[in-house]
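One chain comes next, on its own, written out as structure tokens in the form predicted on its own.
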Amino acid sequence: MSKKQKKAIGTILLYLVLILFVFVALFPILFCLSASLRTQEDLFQNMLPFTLRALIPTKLTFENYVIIFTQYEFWRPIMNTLIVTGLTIFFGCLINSIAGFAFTCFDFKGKKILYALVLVSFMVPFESIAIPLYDVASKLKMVDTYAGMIVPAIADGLVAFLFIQFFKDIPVALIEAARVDGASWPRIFARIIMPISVPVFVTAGLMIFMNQWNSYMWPLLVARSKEIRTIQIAISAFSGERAIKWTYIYAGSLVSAIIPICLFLPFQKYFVEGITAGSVKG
């Protein structure tokens, strides 16, 4: 066998492996799409024993999507989630970026201790603080309100750490030159730091978006009324005590997945830049 033939066989095997990986990665989405376009009876008809026909709908129908948006008003939790997520991104990026700027540019008493607390904060499982946090939210009368879902998610140790690492790479001479010219700290932050920190702001925004969009436990505790329920709680409502409406769950899950995918793809470049920024300089 010639060297050229060996190279061709190696290339073919490489592409076959890549195709297999792509299929494995996309299989949950493809199955979810297939299940959402069929009836409940058709979905389980060929499941036990499992056959390839279980992946192919006998008859395509958009009835599941129509039902969840008309009878269950699925548009309402989508709007609630967009409102909660949008406000959390705005205030989260603002507060955490200011905190990162303060840690980077100022020396103050207790700085090392506070920085250590920031690092520890995103290592603590949320489940361990859910009950005390709920008690605080209840005393502040934020239960069953948008504020109850937004305010606890604004201060994020991981997002603050991301800003700190990014701001460390900004040349000190740039800030010193602005101070010599008489610029105030708020002006430096708004006119110099923020414009050159677009990648980290996009990355932080996407991280906050994914956390809030997929959040389940905290909205389950705080959002009692249907009017302010988020999308994950609405999807879980299709699972009742006596029956689980799987086709509705698949339809709602697909809608829930499409929005983050459409948001992530255009900003993928900035997300990678923001994640890798400060990875060498610690």
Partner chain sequence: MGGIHIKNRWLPYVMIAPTVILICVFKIYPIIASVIQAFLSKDGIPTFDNYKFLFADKTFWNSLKVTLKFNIIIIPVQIVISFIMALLVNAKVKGIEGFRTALYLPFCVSLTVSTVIWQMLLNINNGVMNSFLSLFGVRPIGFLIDKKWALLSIILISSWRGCAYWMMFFLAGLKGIDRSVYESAKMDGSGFFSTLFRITIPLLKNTSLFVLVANTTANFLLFAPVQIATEGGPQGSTDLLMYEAYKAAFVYSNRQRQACIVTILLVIVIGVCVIQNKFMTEKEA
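I would like to compare: after the form predicted on its own, may I see the structure of the form predicted in complex with its partner chain?
Excluded here are partners and other molecules; the one chain stands alone.
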């Protein structure tokens, strides 16, 4: 066998393995899509014996989506999640970027200790503090409020770290020049720093979005009531109901996954950079 042939076989094998992995990765999502577009009877009756009909709808219907939005008011948890996520992104980007700027640009007493504190906080896994955190939230009267889901998630060591990494590379001359012109610090931050830092704000915003959109344990503890619960809680409560049709659950699952997927696809570069920053640079 020539070298060329060997290489061709290698490439074919590579594609076969890739296709296998992609199949495993996508099958649950695609099956979920397919099942959400058929009636429960169609889904169950064609399950056995296993044929292509078990996987593909014989007749398409959007009824499941209509029912979860009207009868089960699915828009409510989606709105709740959007409110919680949006506010966390806004405040999270704001205070972490300002703190990051202070850590990069200023010298002050106790800087090292405070910086270490910020770094340590992103190594403390959230699950380990969730239950004692509930006591804190309860003392602050934050149980069953939006604030209970938002405020504890705003300060984020990893997000602050991302900003610090980015601000380090901003040329000193840029800030010096503005200072000579007599610009105040808030003005320098808003007019000079923020416009050139758009990429890191996008990355930070995406990370906060993914964390908040997907968070489960904390909202489960702190926001149980139906009016303010988020999408993940709604889905899990949904799947726990006995009389519910599976096709509704499939439709709900797909709805809750489609928004992060739509955000992830165009911005994947930013997102991967953000999430891996701590491991590669740190």
